[in-house]
Partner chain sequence: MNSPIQLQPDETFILNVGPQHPATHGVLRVKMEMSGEYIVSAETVIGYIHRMHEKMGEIKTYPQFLMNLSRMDYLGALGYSHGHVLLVEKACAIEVPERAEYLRVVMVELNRIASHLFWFGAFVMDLGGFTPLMYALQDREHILDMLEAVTGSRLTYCYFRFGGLYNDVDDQFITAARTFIPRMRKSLKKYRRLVTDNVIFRKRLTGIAPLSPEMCRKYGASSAVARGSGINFDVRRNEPYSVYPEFDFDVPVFHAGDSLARYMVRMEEIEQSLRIVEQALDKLPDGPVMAAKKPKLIKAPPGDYYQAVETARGSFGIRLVSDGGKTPYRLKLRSPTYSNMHLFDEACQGMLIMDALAFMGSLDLVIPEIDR
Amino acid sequence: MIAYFSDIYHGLISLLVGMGITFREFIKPPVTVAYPYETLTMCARYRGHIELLADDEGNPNCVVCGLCERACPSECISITSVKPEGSKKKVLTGYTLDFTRCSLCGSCVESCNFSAIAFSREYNLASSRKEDFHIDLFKRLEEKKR
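Single chain structure for the sequence just listed, the form predicted alone:
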């Protein structure tokens, strides 16, 4: 009989402790945001997908050396270029990123000696279509140029 009342007593104490914790958390301010209507400010070290950087005239800094493509462990970068007739240098014609395979390791950014790519600050890339994550960075740079 004593064990019965002891179990009831310990159960009530446990209930009161749990309700006390719940009440304390209830009166604290919320830590979440209403996402579609409010956005968080990203910290300075946030790493989004990579983006091409341009010079003062809006042309890409990329010299089509291919170091970023070779440094990528997940092989998500593909570069296309053309060597114009009579020119010594290649000209960048396409720089695509398969963001579904990218692990954001930063090997491509570290390997670039020409400051041609950097991490973007873009974080709102939600989509249900896989095609939306195959990003043509060269086209995006051209659109920014206009």
Contents of the next structure:
Amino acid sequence: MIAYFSDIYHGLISLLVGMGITFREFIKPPVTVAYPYETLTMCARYRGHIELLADDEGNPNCVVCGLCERACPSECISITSVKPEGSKKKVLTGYTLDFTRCSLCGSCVESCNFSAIAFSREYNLASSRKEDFHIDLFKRLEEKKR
Amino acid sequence: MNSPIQLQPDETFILNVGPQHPATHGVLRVKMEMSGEYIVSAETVIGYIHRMHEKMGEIKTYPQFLMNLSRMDYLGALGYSHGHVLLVEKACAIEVPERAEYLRVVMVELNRIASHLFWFGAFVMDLGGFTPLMYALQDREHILDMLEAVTGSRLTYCYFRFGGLYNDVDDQFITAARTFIPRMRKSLKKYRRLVTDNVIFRKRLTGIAPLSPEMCRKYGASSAVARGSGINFDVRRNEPYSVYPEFDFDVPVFHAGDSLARYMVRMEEIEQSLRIVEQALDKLPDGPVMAAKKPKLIKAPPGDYYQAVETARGSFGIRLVSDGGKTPYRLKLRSPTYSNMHLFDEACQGMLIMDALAFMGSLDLVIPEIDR
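Alt. form predicted in complex with its partner chain, vs. the form predicted alone above:
Zooming out: every chain and molecule, the one shown earlier first.
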């Protein structure tokens, strides 16, 4: 009988302690932001999908060595290029990223010796179509140039 | 109109919990044979999220497999990566700079705290208390922000490399980690008052699902499940790896074996992890974070290698059999939750279903890690 009432007493005490903590949290300023009206700045090292980098004239740094293509564990990257007559170097004509298979491991960026690719900071990626994630990075670079 | 089914007094029925049930925290199915509200027998059915990680280990080269490890356990990803890089470094005899090892330990311990915090919130939510989850997530968010600023991702990190780290930390991280430690200690006191000392919480867990040390040994349980049953074993102390021998920390052991003991072990482990982070930051040496001498193409010499690490969920073992090729011949992943979960079938017999779900919460199951 005594145990019964002592249980109720201790239960009430711990209830009050809990309510006290909740009340103190209640009057604290909020720690969340009201996305999408407010957004946080992404950190410098954030890993979005990759994008091509260009030199000062707007031409891609990529020399079509194919290291990123081979480093990728999921075969996301496909590169096309042409070799103009009389030239020794290949010229990039297409760089497609299959983002549906990419796991953002960064092997491609690490394998690149010519600083031709980097992580973008895009995170608002949503679509109902799979094709939207087959990103033509070369076309994006051309559009940026214009 | 349907009439309610009339059961005979000795009749049992089958109850399916999951595969999509919030209490199982993932796609785990439990087939329970029930007699009223009591469980006669239970059978855990796994395999719903099997992704063939071991097979992928055989067809991918060593660096290509790095990011797979963080997809196994999404709450404590870095511990698994740690085991993998240590194993390959052992096989290829790569010397890791001291600063890299210290930073790895800091990261792994922070990740362990984040994992335990999430478990704490989810576990109390399983028992019907919602607010502690919010507080736990708020504290966890500080860790995730710190880790994101360094590694670039919030959950599925790919930060460790063979021979070191992807990149060095900055002063901002050190400051953030130092301010986090006292803040977390303050929060632990809050959790103690709010949850641990709560009479309802204690009554709900004391004496529920007592596991004997023999049973833990039989199923190969580790982490808080074993340490809550009085088995004093922690890979970090018993089979030291990395720079763990440099640190002074305790391995919390409770002897009751019930759900409350498992809870207490994990809460105590947060405090011990904080101690390790504190010491590692104090002792952090300067220097490079990547080995100077490292083979360009990683190829393990023919042989059989094994490495065990203590992750947030228990002792994770990884075995590599190499024939000297670019890819492993066999890569076996011994995941701790797989062993911990199989206790459930035997231990929950004769238990009330509500208690069984509380017991399942105390096992800290992460399903992608069981199926891998």
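Please read all numbers here as calculations on a predicted model, not as lab measurements. The term rigid core refers to the maximal set of C-alpha atoms that superpose within 1.5 Å between the two forms. Numbering follows the first chain given and starts at 1.
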{"query": "E38: Cα shift of 2 Å or greater between these two forms (core-aligned)", "finding": "no"}
